[in-house]
Amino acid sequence: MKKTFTLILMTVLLVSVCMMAQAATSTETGTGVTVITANEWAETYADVYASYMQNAENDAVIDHVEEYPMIATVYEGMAFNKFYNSARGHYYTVQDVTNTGRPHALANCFTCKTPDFTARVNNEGVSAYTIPFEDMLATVNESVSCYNCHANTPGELVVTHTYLTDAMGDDFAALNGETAACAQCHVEYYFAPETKAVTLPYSNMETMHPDSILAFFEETEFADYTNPRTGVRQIKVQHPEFETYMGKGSVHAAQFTCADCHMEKAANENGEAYTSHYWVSPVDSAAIQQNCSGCHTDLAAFVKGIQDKAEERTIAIGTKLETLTNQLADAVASENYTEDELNAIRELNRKGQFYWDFVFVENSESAHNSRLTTECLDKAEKLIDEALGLIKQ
């Protein structure tokens, strides 16, 4: 599969005991914090730290152009059209953004990739966001750690980074920590134009359905590039978990945390009760499907039946828009058409694309809401059939 379940919503970190699900707080900005490092803590909490440490296991790479030869050409204009491997997890987070393909100029690439960033961004404001990224690569110690769930206070679940907190508006006090702590990465962002700051394109619960985050783009007349042959200026999403797991639809997110389906509730050799921070997928876990055996007898069959459907599907529906965006090209090239008659085109490609992508790039390939990717694939496959439609035979 394109990207492995076991990697996904991974952002809740080094817990100290098993814990009760609490309300989501937000860390306090220019405050001069200094993080302290895993290692600080490994003695300390030797039980979560080693649980931590497993995640280096998760080290293998699948290079999506080489499986999806679509991306080749419906990302054409931007370099994930040639270098898009698939994520290893939070423990390679910095080898893997410095060693990507895809030159970074600023260190707003590091994110979701180090706390020592977020610290900085918390410590400095938006200006941080455009430190150039080689500048900030020397002063970086870790990779993704407990600071970026902690802010240095264990068995605290804190939100540091703190556009989630602005993005969720008055629906933040509301959010569950344990869900707050992986959404602050796994969500649909952008770089805001001016400031190069992440920022996410919505401003409550209501507002993060695909529809209104497309319209949020419309209304900006955002995009992250421009397709050199085609002209449609085309929007990147990045994985939407978040938004997935909570949207309309979700049959899980009222009940569970991601916590609760990707941490397992562990106990050492004395009987102590711990948080495994060797983040998993539900069907690789004993454990968490022996909870969810109430509903589910078989979970692993169950999830691969619904991730098979719905990559079948993402399959073909990108197939098309290959298709869509090379005879766009064909007809912008012939100069057969008016420049209306190609902006009706591009403007259903832009859609299509984006509906499209939302399935594509959201890492649980629709176990996380099924109903929600249905609903984005509808909508890709009409948009985009439509605009095939309105190419000239």
Ligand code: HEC
The other form holds:
Amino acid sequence: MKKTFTLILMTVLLVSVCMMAQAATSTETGTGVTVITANEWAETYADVYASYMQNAENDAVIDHVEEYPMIATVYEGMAFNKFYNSARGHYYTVQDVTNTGRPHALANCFTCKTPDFTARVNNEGVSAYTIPFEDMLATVNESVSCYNCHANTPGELVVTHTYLTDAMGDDFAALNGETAACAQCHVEYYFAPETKAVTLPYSNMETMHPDSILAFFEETEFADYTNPRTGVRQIKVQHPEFETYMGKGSVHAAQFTCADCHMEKAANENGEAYTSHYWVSPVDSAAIQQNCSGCHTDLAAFVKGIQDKAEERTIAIGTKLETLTNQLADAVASENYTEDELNAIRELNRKGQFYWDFVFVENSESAHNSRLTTECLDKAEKLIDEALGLIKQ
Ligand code: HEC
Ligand code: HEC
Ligand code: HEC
Ligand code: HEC
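Next up, can you give the form predicted together with this ligand of this protein, since the form predicted alone came first?
First the chain shown before, then all remaining chains and molecules of the complex.
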């Protein structure tokens, strides 16, 4: 009883803290648009521009392959197993995609890196996705920029990546513009096998749940790559921040937008208010935490507690997945299994890896929705244990 009351009280408080919602709108396509660059807006929006340029300060790179040794095995069969660096600021997207070390044949890799490509898709349609990478690179002016979130009308929030609009279906109208802006890139996606177009594996908010996404990949028999030693057709999940934060179990999804927690409200020397475009962790921002301090007295410690717990389990289950991969590879090489027996283990491996990856590659390390994270890790562990149980000793 008391707990319910406290929750209701908190919800009421939260709604009053919440900023005025701005509904998402979507761009026109086939319109012959030219991108107005960030530099061209520098004088008109001097404060926003200066904060945007601060993203160059977020330049630390961590080599995930060194940090998480199990991924050399778990991702075998795709280049992420050798080249997988942590993300850094929006300022570096073009540089980072050009220098990944992973092969990239097509321009579709630029989808979340530069507005020059976004505009090209909007002008030319899905055929732009198969332009050769190097040809596209020669025309690129800048990394993630104003056009991506505002089209050529800074201040208005416009979805320019229309695969998001398609994937939201009727729910698009209910989506807040400040969350939609980020959901254009911080999502799980795949390249449609025929057109190579970036596509999201769902058709509304409800089918965004990992269970439904997996069901979709099962139905379409989709795989990103096949592990060469085990023959498992694997799915490579990519940064599902939007799906995780907006998913079932999220404490704050109805109250806070992505921008509320990652973009400070600031004021310039003349006291004029503006929104900082230096995308930061709320843990590193005193200004953002002014809206949290009523309920979280030590946000940094609270977040770290959630992350440490998730991290420990993610490593433990990832290590089990590594063991499974090696044991299944041995099973394939031996002559002790029928093809049906191997396929039963492969299926469990494919699904277990999907749920594990959904957590491993999500950038908040569980802080966005620890209930969903726990649910995914539980499912991953159960599937992997079951698969290990089918290995003959
Ligand atoms: C056009 C695509 C795009 C949009 C839109 C976008 N991002 Fe990003 N974001 C990226 C990419 C790509 C990276 C990784 C950059 C790299 O390492 O090269 C990134 C990185 C980040 C990082 C840094 C992560 C780290 O580990 O340091 C934060 C924080 C972030 N984004 C938050 C946001 C927020 C909040 C929004 C919405 C207001 C948003 N992003 C919208 C593409 C985008
Ligand atoms: C209620 C606050 C809150 C909201 C809303 C929120 N986040 Fe976060 N986000 C966090 C916290 C806390 C972290 C972990 C920060 C850390 O480790 O320092 C985080 C981490 C991230 C990171 C990794 C940043 C880094 O520096 O490594 C990205 C990217 C990100 N969020 C994107 C999003 C996107 C996209 C949305 C909207 C779909 C969103 N966030 C909504 C609180 C929030
Ligand atoms: C990754 C998405 C993203 C990018 C890139 C981006 N913005 Fe924004 N912008 C936002 C969001 C989110 C808001 C907050 C809107 C709100 O609070 O209603 C915003 C607000 C604004 C506003 C309204 C005034 C204010 O300060 O709140 C202006 C003007 C603006 N942006 C200009 C720009 C310019 C100029 C650039 C390029 C240098 C840019 N934006 C790049 C997402 C973005
Ligand atoms: C009205 C009270 C209230 C405010 C204001 C509030 N929170 Fe929370 N927050 C909660 C409650 C309650 C929980 C759930 C705690 C739990 O699960 O033990 C929570 C959980 C969280 C979590 C963990 C989510 C998860 O899934 O485990 C994060 C991260 C978070 N809050 C960040 C923030 C940030 C950042 C702000 C400010 C922008 C903020 N909160 C403002 C009450 C609040």
